[in-house]
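Take a look at this single chain, the form predicted on its own, given in C-alpha cells.
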Amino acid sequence: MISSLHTRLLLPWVALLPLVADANWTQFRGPDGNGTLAGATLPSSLPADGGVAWKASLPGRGLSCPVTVGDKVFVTCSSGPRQTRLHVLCFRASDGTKLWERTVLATGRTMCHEKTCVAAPSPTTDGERVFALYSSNDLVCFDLDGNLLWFRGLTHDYPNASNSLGMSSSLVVAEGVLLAQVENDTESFAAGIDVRTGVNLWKLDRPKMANWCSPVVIRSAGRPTLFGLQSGKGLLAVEPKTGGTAWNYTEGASTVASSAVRAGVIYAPSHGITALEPGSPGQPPSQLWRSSQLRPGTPSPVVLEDRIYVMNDAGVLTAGELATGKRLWQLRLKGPFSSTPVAGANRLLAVNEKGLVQLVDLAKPEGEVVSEFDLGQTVLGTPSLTEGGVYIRSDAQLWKLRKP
C-alpha cells in the first residue's frame, strides 16, 4: 500500500500531468489533430529576423514534423543517395542543442515520388517513449533519451505493402496502443501495436488503394477513446485495444487531406467538409452538416474555437463555421502549400513549399496576412506549435521561432 506521506507527494505531481501533456505536440497536427494547442499563441507580427531563437542542421530530407515533450523536440529525417538511412534526432528546445541522434538502416523499399522523402509520416510520442515510422514501413520505438525499445521492420512480415509514390501515413498512440496505418493498392492494412513490445494487439485489412491521409484519436467526454482510421472508401472508426469496429462511415473521403477532431466531432474532408457526431456503438454517426463550400486540397483542416480553416491547391483560406459549415470568407495566400497551418489566439502560421512563412491575423472580417518571414529552404512538413514557440522543419534545418 502506498503511505499517506507518499500519497501527500504524489497529489500535486498526478494534478500535473494532464496539463504537461496538453502542453506537447505530441503527434502531427498536435494532440488534438486539430492543428492548435491549448494554452499556445502565435504572435502578433513577425520580426524581421522571422523570431528565430534558434536553427539546427539536419542529416537528410523530411516531411515529419516534429514532437515534444517538455524541454525535448524529436524530427526525423532519411539520407543517403537510396534514403536507407533512417535518423530520430532530439533536441534540447530552450536552445537547440542535439541531446542525440540515433540511425537504423531500413529494411524496406525506399522508392518515393521525388518531392517527398521515406521520412514522410510524422513520429509521435506517449511521453515515455518516441515511436518514429518511415515510408519504408520500418517502425522504431526509443526512450526520451535515446535508448532503443524496439525494432519491427513491416516489409519484413507484410512483403507487398508499399507503393511506388510513397507513404506517408503519421502515427497516434492511445491507451497504451500505436496505430500505423498501411494503405496501398496491393497489402493494405493497420495494426494496433503494443506500445511496450512492439507485438500487434491486432490487426486489419483494409481497403486496397493507395492512401496518404493519417489516422486521428476521437476523444469525447463520456465516450470511449476510439481510433479513426481514414481512406477513400471513408471513416472506420475502432477501439484502441482490441480493433473491434465501433461504427462505419462509407460515403467516402480524400486519401490526401486528414480528418480534424474536436470535442469528439470529426471534422472529415469528405464531399468538401462533413461534420460527423458519433452516436451510439455499432450505429453510423449523425451528420450534423456538409459544406462543398470548404474543399481542402493537401493541407488539412484545422479547427481553432468556433471556425475551421481549410487551404485548396490554390493557396485559397477559407474560414467557416464551425457549428454549420457556413462559409465565412477566403484569402488568398502566396502558394502552393504541402504543409497543413498550424493556429492559436485569432491567429494562423502557414508555410509554403518555398519556405515563406505568412501570419494571417483572424480577427480581421475578412483575415489578413499581416507578416511574412523567407526561410530561404524547401518546407513540405507541418510547423509543430507550443507554449514556447513554432518548430518548422526544412530540408536542411529545424527551426524554432520564439515565443512572442
Contents of the next structure:
Amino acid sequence: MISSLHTRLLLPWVALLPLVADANWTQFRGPDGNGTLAGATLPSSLPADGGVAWKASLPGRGLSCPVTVGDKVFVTCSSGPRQTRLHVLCFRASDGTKLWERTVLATGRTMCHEKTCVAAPSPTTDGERVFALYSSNDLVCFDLDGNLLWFRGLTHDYPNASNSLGMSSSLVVAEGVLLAQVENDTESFAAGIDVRTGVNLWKLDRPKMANWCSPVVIRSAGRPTLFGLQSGKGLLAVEPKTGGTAWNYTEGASTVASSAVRAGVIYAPSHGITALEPGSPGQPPSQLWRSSQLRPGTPSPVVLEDRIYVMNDAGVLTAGELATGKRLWQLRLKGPFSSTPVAGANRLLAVNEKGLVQLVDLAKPEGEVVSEFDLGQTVLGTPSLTEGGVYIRSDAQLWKLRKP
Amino acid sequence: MSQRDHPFHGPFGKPCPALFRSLESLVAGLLVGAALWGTAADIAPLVEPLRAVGPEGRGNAAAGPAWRQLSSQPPSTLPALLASMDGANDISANYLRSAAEVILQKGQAQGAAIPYAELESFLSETRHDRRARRFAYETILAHDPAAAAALLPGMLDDPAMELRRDAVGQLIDKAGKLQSGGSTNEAVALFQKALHHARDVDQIEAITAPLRKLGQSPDLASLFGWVRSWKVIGPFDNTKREGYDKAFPPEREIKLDGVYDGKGGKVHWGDLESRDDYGKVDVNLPLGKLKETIAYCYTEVRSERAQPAEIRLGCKNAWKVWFNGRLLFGRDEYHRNEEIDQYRLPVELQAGRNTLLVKLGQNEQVEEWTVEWEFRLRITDPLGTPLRSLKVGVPAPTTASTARP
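Output the form predicted together with its partner chain next; the form predicted on its own has already been displayed.
In what comes next, the whole complex appears, and the chain from above leads the way.
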C-alpha cells in the first residue's frame, strides 16, 4: 500500500537512473525481456494530445519494436512491392531528427501473410552496434553511426530456412554473441554469431516446426548468463559462447508468445504460464508454479514488481501473483492486440491493432483504464519504454510520447 | 583536421598509433591508401574485399573496414562503384550498394556534385547489374522526377524487373486515365500494351480487370503459360509425414503403364488436366480428399533448342521437383501459404525432350484450410516470360520410360 501510494504521489515519468546500458531499451520487450525497464515509469495519465513529443515518417511497415542507445532510437522497416527493401533508421530521441537511414536488399524469401511483414523481428543492440534481422533471414549489423560492419543472408546460407507465413523471432545478444533463432517447418536452427564479424560461433539444429516466438537472455546473480530458446517443444537453455546445453525443459511451450524473465526466473508460456527457476548446471530447472488461468495470446507476458500480466488477443488483461501464479483480476481492454504491453510504476501501456493507446492503472483493485489516445494508425509492434518517453511504431510512423 | 589529414586511421576512423596490431587494422592500413587516391579508377582495392565475401560470413572481417573506406569516397566514384556490382553475389551486392547509398547521402548533404549524367548513361546499359541500375534510376528519380519518367517508356522490356515494373506501371496509370476519360479504344490499346510487357502477377491482374470491364477477354492461362497437362499417380503413404523422405517407385523409374503398391491398394498413372486460369493442378480431383498421402505428377517438355529457363512453382503442400532426373529443390512445409511464382528454380532446357516430376505431400491436418493438395507451375525464361514455344505433355501412347524421373 505504501509503495502504491508513494508511486502515485511521484511526479509522472520520473527519471531515476543515469544513462547506463540498462537504461536503454535494447531488445524486444526491454533489456530483461519482460516489458519493463528499471527506472522508467509511465505517466499517471495521458494528456489530451497523448503527449506526442514528435512523430517521424517511416519508409515502410514493421512489427519490430524500436531499440534505444542513449539519445538514439533505431527502428526497422520493409518496403517495396515484394518487401525486398530492408531499412534500418536512426532517430535522435530528443527531437525525432532522422540521423541516418540504411537500406539493404533481401536475399531470402520475403513472402509472408499479409498481416505481418518482413520487418517483423525486433532488432537488438549491445550498446556499440545495432543488429537487425528480417523475416527473409537477412541479418545486418551497423555501428551506432550507421557504418555497415557486416551482413549475412541466413537463407542464402541455409536455403530451406523460411516460413511462407513469415518469420518473427527477434534477436538477443549477450557476452559478445548474437543469437538468431530461425525455426520453421523445413530447416530450423539457432546460431550464435560473433558480434564483431557476423561469423557463426556455433549452430544448433532446432525442432522442425514453425515458431514465431523470441529467445530470452537469462541473467541472475551468481549464475552464468544463458540464452533461452523457446519452441513448441519447451525451453532449451544454452551457454552463449558455445551453444552448449545448460538445461532443457521439455513440456512444451507457445510458438507465439515469448517467455518473460525476472531475476533469473523464467515465466514461460507453457500450459498457461509456468515459472521455472534454474538450478545447478546440467540439472533441469525447478518448477515454481504453473497456472492455467494465465494464458497469453499473441502478446507476451509482462512482469512488474510482484505481479505478472498476460493478455489475450481480444484484450482481456489478467493480473497474477508473481510468487504463486494466483490469478488476481481481469480487465477487458479494447482489442484486438498483437503487441506486448510495457509497464512501469503501477502503470501498463497497451496499444491495440487499431492504434488505440490504453493506459492502465495497475494499483486499482481490479485494474482500470485511466487514459486512451488514438494514434489512428495500425500498430502491431511492441512499444519501447525509456526514461524519456515511450516509442510506438505504427505502420507509417514512429511516435514518441513524452513525459508530461 | 580532417580525416584525410591524419597520416593513418584505424578501421573505425580514429587515429591508429599502433599499426597492424590486428588483422582488422592491417586490412584497414592497406585500404586507406586506396581511399586517399579518391578517383573512380582507384576504388578497385576497396571493392575487392567486398566482392570476396561469401557464405556464413566469410570475408566479413575484411569487408567491414573496406566498406568504411569505400563509403568515404566522393560521389564521382558512384558509376565505377555501381559497375563493380556486375557479377557480384547477393551478399557482396549489398555491401557495395550500401556503400553507394552512403556516398550519395553524404554527397547530397555536402552539396557535392552528383554525376547524374554518368548515372543515366550507366542506367542505359542493360548489361549492368539490375540492382545497381535500379540505384542509378532512383538517384535520378529523386533528383528530377520528370527526367526519370521520361526514361521509363524505354524500359518496358528491361531485364531489370523493378525497372520494367515501373515502366508498366506508368502505362497502367495512363491507360486508367484514358479509361476514366471515356477514351475506351485508346485505353484498351494501352492496357494491352501494358499486358504485353507486364511480368508481375499483381500488375497482370491490375491490367486484366479493367480490360474485362472494357469488354475484352484476356486469356490468363496463356498469359501465365501454365503447365496444365500432367500424369498423376497416388496415393502413397505419408503417415507421420514420413513419406516425404521415402523414395516411392516414381522416384526410381517413370513407367507410365506401371502398377505399384500404394496406400490402401494398387496405384497406377492417370491423366490430370488443369482447366484453371491460374494453373491450379488439383490432385484432390482424381485421388480424392485424402490425408497423410503422397502423389506424383509427371510431364514432359519439348524444347526446340537448349536454353536457360526457370521452373516457377506455387505450392502450399510439401513438394519436391525433379528435372531431367535431377532433384532441384524441395520443402516439407504444409499449409502455410501459397502464391504464384513462390519458388523459382533455374534449369537448362535441353533440345528435345525434358522430363519434369513433382512430388506432392499431404499431411494429417484436418482443418478446412488444409484440404488443398495442389500446385501451380509454369516454365519461363529467367525474366518471367512464359516459353510458349515449348510443347508440354506426354505424347500418346503413354509408353514413356526413363531410367530416372
